[in-house]
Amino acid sequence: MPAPHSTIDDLTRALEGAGYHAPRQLVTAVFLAMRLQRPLLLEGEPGVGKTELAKALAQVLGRPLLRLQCYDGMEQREALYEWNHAAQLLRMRAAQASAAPDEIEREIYQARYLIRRPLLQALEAPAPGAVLLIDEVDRADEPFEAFLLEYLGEYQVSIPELGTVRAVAAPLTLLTSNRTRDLNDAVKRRCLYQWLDYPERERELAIVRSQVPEASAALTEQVTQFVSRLRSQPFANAFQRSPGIAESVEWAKALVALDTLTLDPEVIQDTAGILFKQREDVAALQPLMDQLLEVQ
């Protein structure tokens, strides 16, 4: 039987198989990224399906999912590996009465002594590898960018007291970015890339019936219309930020619990938290609502 990635149409049913509807480029870009053994860069706007694509792509291929969630101050030891200094010290003891200073160091900087963090296990990951989510990656620093060179040109990491550790099988390795400052260019060069915008209608139609499969057809017609909507101009302006796919899905689920059966203003005012996540924004939907609700 075929893996379910031979081919660009194939890889595109099985995501769809997972629940995950991409676009072609998208699509295209994810097989090059495994085909050319690359990282994939993913930036585009919170909300968009970034983060989601590295679990449906875990899910089809039959890979464990790795993900480090960088934030700023982020360290190399938590990316990477630490020593379990409370083993090494209780090794060291035990040795010091029979063991030469020399060999005592030897016997605590081995393997069994590290802890594992994300880029550390996704190389040591057996065949086929791992798929590993370096996720919001803009919100790290330019220091922490720099570590990551060598693994993202190379699938290999240095440890000073090991030596360097390569990737038994090449990670599927995604990187996301929601912008909120530029990579540096190094890392930009080492990775594909590819821009997540939102979904035409159409495509999201298709995300929230599957995601919400208790919707009717009607309900899940009127959530996507509106957000829709919501994006468009000249209503887009009137927000800080425009609900993503997250905040559809999540608004469907929440209209189905409260066993609506059409959009009205008050369910809408009532659920506005679920869709934005600014106080600001809830406030600027309300003179609104009557000329988004005009095509419903």
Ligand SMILES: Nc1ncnc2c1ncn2[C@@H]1O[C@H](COP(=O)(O)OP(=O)(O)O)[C@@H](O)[C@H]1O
The other form holds:
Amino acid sequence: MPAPHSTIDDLTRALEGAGYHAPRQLVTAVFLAMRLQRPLLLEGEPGVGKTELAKALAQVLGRPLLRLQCYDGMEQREALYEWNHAAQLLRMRAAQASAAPDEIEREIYQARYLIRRPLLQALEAPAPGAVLLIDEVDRADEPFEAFLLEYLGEYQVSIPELGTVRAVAAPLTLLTSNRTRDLNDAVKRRCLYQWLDYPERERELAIVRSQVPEASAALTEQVTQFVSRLRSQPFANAFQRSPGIAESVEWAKALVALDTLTLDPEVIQDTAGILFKQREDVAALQPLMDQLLEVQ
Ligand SMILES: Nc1ncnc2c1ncn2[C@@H]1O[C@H](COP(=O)(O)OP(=O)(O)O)[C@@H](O)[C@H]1O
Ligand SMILES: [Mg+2]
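In place of the form predicted on its own, output the structure of the form predicted together with this ligand.
So here's everything in the complex, that chain up top.
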């Protein structure tokens, strides 16, 4: 059997087998990221499948997934490594009576006293390497981006007490951004870039079908049609945030739980908190209801 990623079609099929339905352009970007050993930056609204793609890829490629969830104020010791001070201290205490200070220092700055965080783990993963997910990098701050620049360029880090750690095999690196801010240009230049849009109807239909098989074909059709209208003009303008794929899936599950056979204004309003997470958006739904439900 050929490897699941020997062609773009193979990779598409393998991802589908893992429950991830990807458009060709996205699979092409992943394929190239692997071939060219370049990081891939995925941008898009929340809930369009950025994080899920990394999980599905790790699964189909049989590689470990290492995930770094970014946030403002994240420090290198959470991303890269830190020394296990408690273990070092114990060792120092035990050695104090018998060893010279120099010797003790050499002893406690060895690899076994390191606590490895995802970015270091990704360098040390054996061939063919890990899938490294640097998730929601737009939440991290500028100093972290600057650090990342070096990491992505060389796939190596320098640990002052130990020396340089180089990647055993370049990790397949995916960065995601919900675009709450623009990323540093230099970081972008290091990466291949792919914008993830809301799915076309057919693809969303396939996703909801496979994730909520208990929903009837008719209900699944109605759910995807309604959500896709919510995301389209002129309706999308009325909302601060459109529902993502995750919301469509959740909504279908909720409607099944309520034994809904067909959508009507009442059940939509009662379950609006699944589609929208802002009070204003829930309120904006009511006046548009008839138009949204109009048969096209
Ligand atoms: N292409 C896809 N195929 C299958 N399921 C998907 C796809 N995209 C999104 N999903 C579903 O939507 C959920 C949210 O996606 P996620 O990757 O968390 O979004 P993001 O990271 O872009 O905010 C996933 O858990 C998955 O159930
Ligand atoms: Mg995500």
